[in-house]
Structures are given as structure tokens and as C-alpha cells.
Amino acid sequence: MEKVNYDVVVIGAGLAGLMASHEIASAGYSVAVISKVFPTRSHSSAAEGGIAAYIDGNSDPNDNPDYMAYDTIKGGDYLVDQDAAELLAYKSGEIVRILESWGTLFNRQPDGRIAVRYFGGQTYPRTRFVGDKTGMALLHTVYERTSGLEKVDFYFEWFAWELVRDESRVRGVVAFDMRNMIPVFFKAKAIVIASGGMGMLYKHTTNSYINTGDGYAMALRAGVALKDPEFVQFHPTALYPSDILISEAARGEGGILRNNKGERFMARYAPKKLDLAPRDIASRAILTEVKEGRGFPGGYVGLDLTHLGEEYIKERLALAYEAAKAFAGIDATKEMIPVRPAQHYYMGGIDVNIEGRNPDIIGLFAAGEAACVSVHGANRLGSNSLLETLVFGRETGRAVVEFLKSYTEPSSDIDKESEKAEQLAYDVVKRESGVHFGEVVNKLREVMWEDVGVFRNEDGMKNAISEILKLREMAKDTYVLDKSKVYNTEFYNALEMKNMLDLALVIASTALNRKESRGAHYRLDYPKRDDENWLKHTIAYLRGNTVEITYKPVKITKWKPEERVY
């Protein structure tokens, strides 16, 4: 197998991966960025509504970073590590100023300052935006900045498959050139996993097709723990029936959720915040309305923007307007947009500290949605994810630089381990007949939606685990129809299937284990939060078909847990 050498390999070219790459390459170290897609097609581009930031002199006069940290902690139902929330809040203004100086064209207030809007769970408005295409604007800015650095090489349309490690250190990653299936061993001193989320595990998701949980599964197979894997976020306003995201900006600008009676039903579930309740509460409210007969046929409610006016909608919510018209045939200036909850984000992830450093393997780092810094806890607030990618992408990049300054080259040979990783990929698809991988994936997505979704209970999650174990057995007999080596997308879809199955077992097992309701993890059989027994992080390892679970304390600095009401 061909081998190339870099100081660092970054897996993923979204905002977190690019920001980390920028920091590392600016310090003079060589970086390979591996991505399944061209960088500006990474999923960061799909983030619409904005990036949260407290900016001194450009925020509500009553606001401050401590309020922002508190909102994040409360929004995360107190499973947030509070040092991480404070870092996020105190760095937020600086990071937006940097992106502005790099060229991001934020919307403006009449006096020229960066405009701001409310998002769910915010005490004061803090979300900065570029219309409702903020992620796209930020991603183009950071890509332009990073791609100009001499020390960065981009490998786009490459599939990162398996980490290569020795007894204690990560030594590189085996990746395939998706154009021709040629494997290459990227040998590196450090690896940053910034591969994004896992929405394709669910039947209904706002995520793109590339989000198949590759980084999480890669880490699990290398003996690395996931932290809080049971916490999956469902966004309340996915367009019915396509599940395309209708940004929370729509409610931030004044959009109202209504049932089939025309009622503003959020008054029943969040009397103070109403439609700007956090996503977990709004998602459960919508499904409750539907279940109790106040939804529309098909299982959705309406998002009413009509009172905002055509000019305002087309200026501030252009993407929502265009999506509703193109994919649901709805003119949002005259009719309600049909919406329902769909999987949107993953609070769990690779266990790292606030520097992005993983404690299981020396030299392994993670950032962005792939990581669990514990800044979102049990439920992420809207517009905190773009901020997280940039703040913690930068922190991770800086930590990698410090790691490289004292790096010593191991003497052991690692080439045989890379060959094993290559063979593992071919083992997934070497059969000529059996079960087509698509059958396995479709069944998995159905099971996860029905039994490990917005509402959970013991019987459902036990059923999910049983079904996932059966699917893992079925997967041993899967095959692909395409035998060519030219853009063989079936081959990579089959590898993604294995990643999805590994991750699904960990999610379902840890969800069954947590016997309480907290944030996005809502159990009908344990409907209350239980701080006495469950104010702790789940740490989960995958050993064959067994999920080993331990715990880690939540870091509390200032704010004691209290009842979470809106």
C-alpha cells in the first residue's frame, strides 16, 4: 500500500476541521485534510440561522458572557461541563470578529453594527447571521483562508476508513481515493477527527447523505470511548415531507407554530418562551399535538410566517421560503409551512477535553460535532454549533501544535496494522450474494427512528438493541452490485453501513442504561430528571457486540442544577 507522511491528518473539511488545520499549518506543520466531499460541500454549509456570540458594545446592554454560559448550561439540562460553556461564551465575540475581518458579510443593523436575532433558549438575543445561509458563508470564508496556506494539502473525495494505532499512540489512518478505490496509508504524528455527525442513522433527518457517523465508529473500533452517546437532538421544524431543515431563524424572526385548530400551542409547553423554547421541548410538543389529534393528516403542524410580510421573509428567511416553495409547493408569505421533528444534531461524540484531546490514545484529537467537549450537554441550543466548531476547532489546533513541539518518533513498525485495516474494508463487501447493504441500512434507520427517537421507553430500546444485533449479523453477508473500481459509491455505502451499525448499538445501549429524562433523552417510563443518580457523563466503549459503560463527573463551576423551565 502506498504511504504518505504528514505531521497531522485532519479527517473532515467542515468548519472545525478547517479551523484546526489553519492553526496547525500556520505554526509551520504539514497537514493533510481528508474529506468525502469538496470542502465547501461539508455539512457546516447546511447550518442556516446563525452563530451565537456576545460582542461587547454590540449586544443587549443587560447581557454578558456569564448569561450566555448560563443559557448554554440550562439549555443542556445541566449535563454541560461549565468550564467548556464559559470558554465558548467568553471567546464568542472574538471569534465572530475574526471571521468578520476574514471577510464574512454578516447582516447589519441600521447603525452598521452586526445584526442580531433571538434563538431558542436565549435570555437575550445573541445570534449573528448572514440571512439564513450563515454556515455556507462562514465555511467559504474559512476555506479561502486555509486553502491559501502552503502547509495544507486537501484530499477531497477520499474516504477515511480506519485509524492505525500501536499500543498507546495513534500512528495514522487508512483512506481510499474514492475515484479509483486505491488505499493509502496516511502516516501522521497526530490525528484530528472532525468528520461531523450521524443523521443518516435515522429515517427522518435534516442531515445530508454524508453524515453516516464515520468518525465515531472509527474511534470506537480503535478502542476509543464515546461520551454521552445517548443524546441525539431532534429539530422541531423539518419541512414535511422531505425533512429539509427550516431554520430556527424562522421562529427567531417571529414565526409561530400552530396546530390544526390554528392554536399557538407552545403556550401549553413553554408559557414564557413559547415558540422559542429549546429544540427538545418544541419537538416533543409537536409530536404530542399530532398524537392527540391536533396535527394535520400525515403527522405535522404549521409554521406560520405570513404575518412577517413578503419583503421581510424574502430578505431574512430566503432559504426557508425557497425550500417551502420548491419542496412542498407552499408560498410561505401566504400559507403555513408544514413541519415535523427530524434528527438534526448529535450531542454525544468522541470523548475529549476542552483542548480537543482524547484520553484513550496519545495523539488523537477531535473537534466539532464529531467530538463531545461536553459544551452542549443533553441538548444543544440553536446557533451554538457554528460557534463550537470555530472556538473548539481553534483550541484543538493550538493543542495539536503544543503536542507536536514535544513529539518523539516511535521506533516500532506499523505497516502491518495498516494492511489489516485495508483488508477489513474488503471483508465488508467481498461476497457475491447474500443481503444487499441497502436492506440493512433501511431497516436500521426505521428501528432507530421508532425505538431510539424523540420518545423512548425500555421495551422499545430493548427491541432496538435486539434488531441492531441481528442487523450486525446480517451485515456479515452483505454484498454490493457494483464491482468496478471507478467511483464505486456502493463500496463506500457499505463501509458507511458498518459505521452506522457500530454507532447505533452504542447509542441504543447507553440510552437504555440511562434511567431518567434529561434534555433530548426523554423516557416515557422515567419522565423526570434524576440529578442524584444521573448527573454524570456516560463513557462507552464498544467491544465486539458488548457496550462497556462507565461514568465521568460533570464539571460544575458556578451554576448549581435547578428546575429547567421556559
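What we label the rigid core is the largest C-alpha set whose atoms superpose within 1.5 Å from one form to the other. What you see is a predicted model; the values in this text were computed from it and never measured. Positions refer to the first chain, counted from 1. First, how it differs from the form predicted in complex with its partner chain.
Across the conformational change between these two forms, the residue of P341, A32, L386, M218 occupying the hinge between rigid parts is P341. A rotation of 25 degrees carries the smaller rigid part relative to the larger between these two forms, according to C-alpha superpositions.
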Second form
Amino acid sequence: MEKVNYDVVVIGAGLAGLMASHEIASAGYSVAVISKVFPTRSHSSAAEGGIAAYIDGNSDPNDNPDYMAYDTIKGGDYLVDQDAAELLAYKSGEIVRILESWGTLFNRQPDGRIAVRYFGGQTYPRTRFVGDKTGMALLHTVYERTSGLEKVDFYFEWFAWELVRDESRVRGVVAFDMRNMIPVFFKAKAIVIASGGMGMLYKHTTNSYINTGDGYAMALRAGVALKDPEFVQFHPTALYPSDILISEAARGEGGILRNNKGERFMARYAPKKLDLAPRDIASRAILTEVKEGRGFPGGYVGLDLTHLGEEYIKERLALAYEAAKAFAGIDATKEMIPVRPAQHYYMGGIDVNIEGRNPDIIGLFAAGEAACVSVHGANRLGSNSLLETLVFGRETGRAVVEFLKSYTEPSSDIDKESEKAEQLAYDVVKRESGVHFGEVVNKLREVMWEDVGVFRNEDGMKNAISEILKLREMAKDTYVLDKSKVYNTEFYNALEMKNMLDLALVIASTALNRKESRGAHYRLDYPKRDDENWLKHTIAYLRGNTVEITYKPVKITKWKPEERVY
Amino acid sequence: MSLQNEEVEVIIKVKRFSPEKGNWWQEYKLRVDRFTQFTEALRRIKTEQDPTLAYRASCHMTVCGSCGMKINGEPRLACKTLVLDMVKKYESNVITIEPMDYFKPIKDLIVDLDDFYQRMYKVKPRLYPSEQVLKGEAEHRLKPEDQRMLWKFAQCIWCGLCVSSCPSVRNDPEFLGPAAHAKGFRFLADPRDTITEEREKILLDSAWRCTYCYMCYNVCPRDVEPVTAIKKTRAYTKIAKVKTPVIETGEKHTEAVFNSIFESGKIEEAKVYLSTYGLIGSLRDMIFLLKSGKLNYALIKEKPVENITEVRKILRGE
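So the form predicted alone is up there; where is the form predicted in complex with its partner chain?
All chains and molecules follow, beginning with the one already shown.
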């Protein structure tokens, strides 16, 4: 197999990966960035609302970073490591200043300073934004900046497949050039996994098609633990059927959820808060309506804005109005917007500390949604994901630089291991007949949605685990019809299927184990939070078809757990 | 109030390509409803009917720019196009999908975008702030109206649709193309940038090579209006220090058009031509005009319009 050498390989070219690359390359080390897509097409671009930041001299006079950390911890239902939340809050202003200096066109106040607005769960307004395309604006800025650095090589439309390790260290990664299916062994002293989320595991998701959880699975197969993998965030109002997010603002401004009888069904689920009930309650209500036959064919309900009047809708809810028009052909001033809950974000991820360092393998780091720094706990607050990618992308990059300073070259030869990694890829797809990836993936997405989704209970999750095991068995007979070596997307879809199956088993198993409800993990059979037994992080390893689960304590610095009420 | 939604069967004909087999058309039948985007239609074809179909798609919400293709001949993003909208527009249940024009095909709907990326890199697509700001010793301020104007041109998602449909790109290797001009202008006009002179050198000559056909304006899924960026870039010609022959000709042409309208309220073709290209250049072209029997048209003498004084007032900005 062809080999290339770098100091560091970064897997993923979204905000976290690019920010880490920037730090490492600026310190003079060589970096290869491997991405399935051209960098600006990464899922970071889909973030809309903004990036939270306490900026000294440009925040509410009563606000301070400690309030910001507290909001994050409470929002995460106390499964947040509090040192991580403090770091996030204290570095937020600096990060926004840096991005501004690199050219991000933040919306401005009349005096030319960066503007700010409120977002859910914030005691004081902290969200900085670029219209409704903040993620795209930030991603373009960081790509523009990073692509100007000499020490960074981009390998886009390359598929990172398998980590290569020895006894204790990570030694590189095997990746395929998607254009011609040629595998290359990228030898590296350190690896940063920043490959983003996994929304495609669920039938309904606001995520990009590329979010198939490759990084998590790659780590699991290399013997690395995932932390808190059972925590998956769902958003109640995604547009049917495209699952594009319709902002919570639509309900905030008076939008009403209605079933196929025209009833304002939230009256049954949250008699006081009605349509403004929290995300998890609204999601459960919508799904209950659909399950009991009061949804519309296809499985959705209506978000009714019509009573608000055309002028009001177009002025105050421009985003929702435009999305409904462009992606569902709906005129929201005249008709209800079709919505349903959808997977939105993954709090769980590769186990790392606040430096982005993984404790299982020397030289392995992770950042962004691929990582679990434990800054979001059981539920992420809006505007905190963009912030996390940049703050912890940079922290991770810095930790990698420190790691490289004291690096010594191992003597053992590792090339044989890379050959094994290549073989594993062909093993996934070598059969001449059998099952096609689409069948497995579509079935898996349904199982995850039904049984490891918004509602969870013991029977459902046991059923999910047995279904996933069946699918894993079935997938052993995967075949690829396309025999061409040129841009064979079917081959990569089959590898993604393997990744999704590995991750799904871990999510379902750890969710079954956690016998409480906390944040986004809601169990019908254990509807209460249980701090006595469950105020701890899940740590999960995958060994064959077995998921090994241990737990580790949550770091608490200043804030004692209390009931989460708003 | 209810949501009306019926399923309709459509036939999607995809122009496929592989280096081994060349081009062929393949038909897929599927049922769609009024909400089905082409990205979803393609995903269903790939996971339920034909796993070999190759295309790019990711965000399905017009921010990643992956899914540029031709749908019924129109350069479009698949995510931003609803299947039944095309059925209605063309009054047919049969829809064709082809790869974008101009770029080299790789496989089915996937084209080689390297040419596109190279164009973008040529305009130095990044802010060059002052050292002071980079070190955090000074702070940028930006007027809200400047932010709004720049953001319009910064919203390019690198999809390539404008370049694929631009006639100047095909005919003039020196022309940077619409997307690169939008990106270039976004930094040229950014008051926080420090390399204005260099940007003028990169952008100005190329800006005068655009023919203002407005294809980029029509196909851009984010309403970036690259042609407007090009017009605004040309306005920098007045202050530019280095001028190429293309820029000089462009300037003369603009001046000639202005003078012609100022004098007669009309565009006098012959006069404009003469002042733009000079006597020798014009005479040479006249011979071609004469040969093709079109010289009379060039030599028509225009009478000034009735209210010429009003026209002049407008042109003087009074």
C-alpha cells in the first residue's frame, strides 16, 4: 500500500478539524486533513442561529462567564463536567474576536461592534450571529484562513476508514481516495478525529447525508471508549419530509401545533406551557399524536402560523416562512407547516478530557461533535455547538502541539497492520451476492427511530439490540453491485453502513443500561432523574458484538445539582 | 384546515456516465409527493432501486453546495428543487437529470470541480487583516450597512452552477468566472482588508471580460448576484494604478457609451465603436461588416431625442 508521512492527520474538515489544523500547522508541524467532502460542504455549515459568547465590554453589564457556565451546566441536566463548561465560557469571547479578525461578517450594532441576541436557556443574551447562516459563515472563514497555511494539505473526497495502532499508540489511518479507490496509509504521530455527528443513524434527522458516525466507529474498532453514547438530542419541529430545522422561534412567536382534527393537542401534554413546552415534551407529544392516528399521512403534524397574519409572519418569522416555501412548497401564511421531530445533535462521543486527549491510546485526540468533552452533558444548549467546535478545536490543536514537542519515534514496524485495515474494508463488501447496503441502512434507521429515539423503554431497547444484531449478521453478506473503481459511492456507503451498525449497538446498549431519565435520554419506565445512582458518565467499549460498560464520575466544581426547571 | 398531499408517479431519466461505458440514459420510476426534493428522490433511488447511481449531496438545505446538476436542462441545486414543481412547470411526469455543463464528468452526476476551486484560489479568498488586529491589539469595527452589502456576496456556497453556465468562462481562459468574482469583490470591498492593490491587479482585468449575460444571476441558488459584484469591481478601475489593454478598452467603451447618450440620448453604434477601438481597429472591422453587407446598420446617423436636455441633466446627476 502507498504510504505518506505527516506529523498529524486530522479526520474531518468542519470547524473543529480546521481549527485544530490551524493551531498545529501554525506551530510548524505538517498536517493532512482528510474529509469525505470539500471542506465548506461539512455539516458545520448547516448551523443556523449563532455562537454563544461572553465578550468583555460587549455583553450585558450584569452578565459574566460564570453565569454562562452555569446556564450550560443546568441545560445539560448536570451531566456536564464543570471545568469544561467554565473553559467554554471563559474562552468564548476570545474565540469570537479571533473569528472576527479573520473576516467573519458578524451582524453589527449601529456603533460597528458585534451584535447579540437571546437564545434558549441563556440568562443574558450571548448569541452572536451572521444572519441565519452563522455556521456557514464561520466555516468559510476558518477554511479560507487554514487553506492559506503552508503546512496543511487537504485530502478532500477521501474516505478515512480505519485507525492503525500498536500496543499503546496510534500510528496512522488508512484512507481511500474516493476517485479511484486507491488506499493510502497515512502515517502520523498524532491523529485528531473531528468527523462530526451521526444523524443518519435515525430515520429522521436534521443532519447532512454525510453524518454517518464514521469517527465514532473507527475509534470503537481501535479499542477506544465512547462517553455518554446514549445521549441523542431530538428537535420537535423539523420540516416534513426534508427534516430541515424550523426554529423554535416559530412557537415562541405564537405558532400552534395541530393534529389532523385541527386540535391544539399540546393542551393535553402541557396544559400550562402549551406549545412552548420544552423540546423533549413537544417531541413526545407530536409522536404520540402520530402513533394514535391523529397525525397526517406520512407521520407529521401541522405547525399553524396562519392566525398570526401575513405581515407578522414575514417580518418576525422570515426564516420559517422561507424554509417552508423553498423546501416544502408551503405558504405558511395560508397553510400549516408540516413538522415532526428529528434527530438533531449527538452529545455522546469519543472519550476525551478538556485537552481533547483520549485516555485509551497515546496520540489519539478528538474534537467537536465527534468528541465528548462533556461540555453539553445530557442536553446541549442552542449556540453552544459552534462555540464548542472552535474552543475545543483550538484547545485540542494546542494539546497536540505539546504532545509533538516531546514525541519519540517508536521502533516497531506497523505496515502489516495497515494491510489488515485495508483487508477489513474489502471484507465488508467482497461478496458477489447478498444484501445491498440500502436495505440494511433503511431498516437500521427505522429501528433506531422507533426504539432508541425520543421515547425509550426496556422492551423497545431490547428489541432494538436484537434487531441490530440481526442486521450486523445480515450485513456480513453485503455486496456491491458497482464494480467500477471510479468514484464508487456504493462502496463507501457500504463502509458507512458498517460504521453505523457498530455505533448503533453501543447507543442502544448504553441507553438500556441507564435506568433514569436525564436531558435527552427519556425512559417511559424510569421517567425521573436519579442523581443518587446515575450522576455519572457512561464509558463504553465495543468488543465484537459485546458492549462493555463502565462509569466514571462527573466533575463538579462550583454548582451542586438541582432540579432543572425553567 | 388540512394539508393536501397526494402521491404522484414520476419517471426520472438520469444521464449516466462512466469512463468504461461512456454515456447512457437510465429511467427510474418512483412515487413522490408535493414535498419531495430531488435530493430525497435520488437518495431513494440509490437505497431502494439502484445502488450504483453516483451523485453528490449533503446538507439538503442549500448551504453546502454539493448537489449542483441540470434538471430538465436547468442548472439547479437538487435540494432546492421540488420534483412536482418541475412536473408542473414542464407539464410532464418525465424529468431529466444531467451533470452540470462545462466541468469534466467523472461518474454519473459527479463532475470534476478542480477547475472551479482553482478559480476561487486565484482571488486569494481570505481576509488579510492588519497585524495589530491579528495580535488582538486593535479591534475591527464594521458599519451594519457594510456588513449587509458584503454578506450578500459572501454567501457563495461554491456549488459551481454559475461557472457551469457562464459563456465567458468557456470562451475566455483569462476570465476568472462569476463565483471567483463574487468572492474576490467580497474581500476587495471589505474595509478590514489590507491588500486592496493586489486584489485590483487580480480582479480588474478579468472583470472587464464579463459580457453581462446574467446567467450567473439567474442560476445562483443563494442570490449572490456575481454579475453585480463584477459591476462593482469595475468601478475600481478609476482608482487602479496598473491598467491592462482590456481594462483600457473597457474604460473607453464605457466613456463612449456615456458620451453617445449624452449627445443624442441614444447609443450610436458607429461612434461608440470608433471611440472604443480607435480608427485602425474600427476600419479593420468595417471591412468585415462591408463583406457581410451590414455596414449600413453601423453608419445610421441618429437624431437626438426630443428631451435631450432632460437626459443630460440625469446623466450629470442633477
